[in-house]
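One chain comes next, on its own, written out as structure tokens in the form predicted on its own.
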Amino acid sequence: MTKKGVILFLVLPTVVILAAIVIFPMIYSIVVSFMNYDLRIPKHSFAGFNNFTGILKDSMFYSSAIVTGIMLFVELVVELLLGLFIAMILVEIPFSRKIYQPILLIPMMVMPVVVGYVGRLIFAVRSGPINYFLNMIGVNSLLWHASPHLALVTIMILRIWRWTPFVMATLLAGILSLPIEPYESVKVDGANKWQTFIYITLPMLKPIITLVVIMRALEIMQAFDIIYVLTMGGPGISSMPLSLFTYLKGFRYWNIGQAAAAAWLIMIPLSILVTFFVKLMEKGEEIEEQK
């Protein structure tokens, strides 16, 4: 067997597995999105673009898109700022880092369903510790996940608590892998810590930040567990993201065709946004290299 044949033989199992678990379901979901696919009915007729138009006429879809947009913006900004802040602190304490870093990573290891149930207990209106401490300082109890105005805030607090350690760990690894020479050069030139951070650390961290933003954006678009356990998208639809909207379309209302159509309506703009963001970061790097 030739060298090329050996390579193909070794790669083939991976390609087959990838096709089985990714490519085939993707193609099948496209087919389903053009059908009147109801799990309770054995035969499924062709629907054309009716599923897509039905989703686009559904006001709940746009409400869910707004909720998802708020989650994307707030979680990305807060997690990046907090994660970068904590990472920079840990860089300054190399000896204590081995103690604090594993402790800070604990929230990321907790199962999201557990986070949801614990969140219900912590933010309980009558018996929750959060409201207890608020009452101690003279503030009335808040409804938290039972309020249409605070339900999404409660969800984002729990999700930020769980995912900030991931951002921190990724950025910390990126900072520790940066070359030392630029720092030695700016130190000789008399730059302070803030100038070093703005002009040296941040520009060199751009690829890591891009990776973190993409990974977090993809996860936020799939956010489900904590929301399902804590609020089920309520009260009403005040905390329902697109992922839960798609789930309910398929498994509560049994309309798999519309659920598949909704999934594609979510995936296409998300793919465009991710590609645009990556190209923007690459363009920024090219401009810096030219300078």
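Positions refer to the first chain, counted from 1. Note that the coordinates shown come from a computational prediction; the quantities given were computed from them, not determined experimentally. Rigid core (definition): largest C-alpha set, two forms, superposition within 1.5 Å. First, how it differs from the form predicted together with its partner chain.
Comparing the forms between the two forms, the C-alpha position of Met267 differs by less than 2 angstroms, with the core used for superposition.
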Contents of the next structure:
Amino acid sequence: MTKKGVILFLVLPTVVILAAIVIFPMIYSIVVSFMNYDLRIPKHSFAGFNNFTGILKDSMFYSSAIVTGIMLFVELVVELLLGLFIAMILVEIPFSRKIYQPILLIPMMVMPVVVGYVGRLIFAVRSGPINYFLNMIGVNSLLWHASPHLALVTIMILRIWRWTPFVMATLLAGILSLPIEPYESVKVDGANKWQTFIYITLPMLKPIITLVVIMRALEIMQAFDIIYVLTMGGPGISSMPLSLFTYLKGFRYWNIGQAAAAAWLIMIPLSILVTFFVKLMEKGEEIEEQK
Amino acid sequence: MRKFVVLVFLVTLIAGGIVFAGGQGEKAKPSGGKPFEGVTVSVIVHAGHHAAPWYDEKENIKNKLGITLDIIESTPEQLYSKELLELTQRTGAYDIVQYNSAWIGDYAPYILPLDNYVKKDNDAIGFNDILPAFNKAQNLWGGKKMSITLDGDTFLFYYREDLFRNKAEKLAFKAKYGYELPDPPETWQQVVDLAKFFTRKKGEKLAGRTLTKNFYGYADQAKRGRVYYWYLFRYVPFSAPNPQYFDPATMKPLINSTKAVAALDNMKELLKYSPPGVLSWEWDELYNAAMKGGTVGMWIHWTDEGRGFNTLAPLSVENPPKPILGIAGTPGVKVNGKLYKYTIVDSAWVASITKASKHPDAAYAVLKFMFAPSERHLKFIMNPDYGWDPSRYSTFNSKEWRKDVPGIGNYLAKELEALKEGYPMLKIPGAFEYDDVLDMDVSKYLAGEFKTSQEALDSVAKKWNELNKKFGVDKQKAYYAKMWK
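Taking the form predicted on its own as the starting point, write out the structure of the form predicted together with its partner chain.
What follows is the entire complex, opening with the chain shown before.
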């Protein structure tokens, strides 16, 4: 076999698999997004840009985008701060790591559907333990997921509870893998713990933080299970994110064309966001290399 | 040449044998009294308690019919998507499908009508035994028997009869509203009056005793997803004397009519006398608050409460009276002095044979085995863990059930009475979507996302019109006519 032949022989299976599981579905979804595709209607006619304009004219799309935006911002900020805080505590108290790290990881192991159901019980307005404790300290019961104003907050509390351990574990692994030398140098220079954290740990941790942000952002964009069980996007549409919006279009209303169009519309800001973070990560690495 | 002729003869013989054998595949093969020996019938069912009877009878079906039952469970939320995907692709993955009868408009092209079977065996499956309300609302479509009822689900009105019978409360009600305390209430206006009257705070008196918890006159199951039912309980009677979802002549939605708006206003009004948080209440929250908590005066629910009448918790008062569950048909509306009441028959679970089934005769034999009037069927219905409610005269009139559960007769009689005024849910292609957009806008209105009820229902009407256009107005008109036949 010639060298070219060997190369082709080695690369071809990967290309075929990639084409079958990634490229074909993507192209197919583009095709579907330009069609009036409803499984219940036998004829699937060409729709032009109607699916895209239909989505862009739908006020529910924008309210769902706002909900997703709020979730992205709040969850990322809170999970990063909390995760970093817990990771730093575990670094500072090494003996506690063995005990607390596995315990702290438990929320990650709970199935999201279970989290949703348990959420319904603990945030129950009249019989839930959360309101019971609030009443004990003199605070009136809150409506939680029954309120259009608090439903999203309730969802975010549960999701932050579930995902902070992931952020903590990843950051902890990152911190533990950092080189020891810079810490020794700043110790000699007399830096205190806060200064060490701000000027040494954080900059060196930037690539890990960026990675965590990308992974979390992607997951938040797909958030579904807990919301489906807890509020179904309600009351009204007060807690409906883009993922549920797309699900409704595709698998409740069988408007596969519009669902595909919505998915592509969501892909655009998502790609920009991911590219931005990747660039940020690369930039950080370049600066590190220059140093 | 001779060899060639022999070869052709042999090939023809073998091929003929294969074709003959293939042709015999579906027909009953009596073999030791097992007519379908070796046949596998796949049935997709609602997971959990609905699947239990199928598992229980799996062995018996194998022994009596020779059929191996392949039971595929799916969550109720996933059932529609999963089934429709297989049906539309005609994969033949399922011989029997369990589904919500409201989906018949979407399923009909892929479902085998049962009329020929019924004719052939002189209705051995017992369609004549099924109450007309269920037959009309669930089984028939376009005049054909499309399915057999598994679960005779409907909705009943429940109330605290122990409270309603209290003499002091009766006098106080009459003094305040100028008419006798209605037991049970017959109109939605009476429900509003009663809900307002009975809603009291912890520490106040109820039935002459001190309340240990806040008490609420009325509650709906108002979580987004199924709240549209609770709207329809009002919409249908408020639209009397001739309630319709659409104008049958034009398919113009009637969901935003003046009467429809009044129905939604009634729903919002009653929220004032409901426990906090009802907008997040699903089945279990309402059931628990009403049946286990003793803090709700009136509510509408499926028949679970009726069947579990003897598990009602006492009122949340000091030294409570003996709990008594009141059961009645859902309230109505008076038009020109005449009372119009309707009981929404839930488009609940039915089973059909798919057209793509390779073994329709065997599938029918399974349906007959499971659902024809028999002791076995009665056992399914009597077992509260199975989740199948009565739909047949033979079960409603069962002496065995009455003997087994003393007091159950009251519930059975009340449901039988209520079902005389049975009213179907929407059953046209896309019914699921029509219901869901109604659900969403009702939920949005209750959550304050629409300023007025008219605005909310105009939004529903607009979406229903769009759906009519999507499926074809004339086609939907024809399907809408079919759902009443």
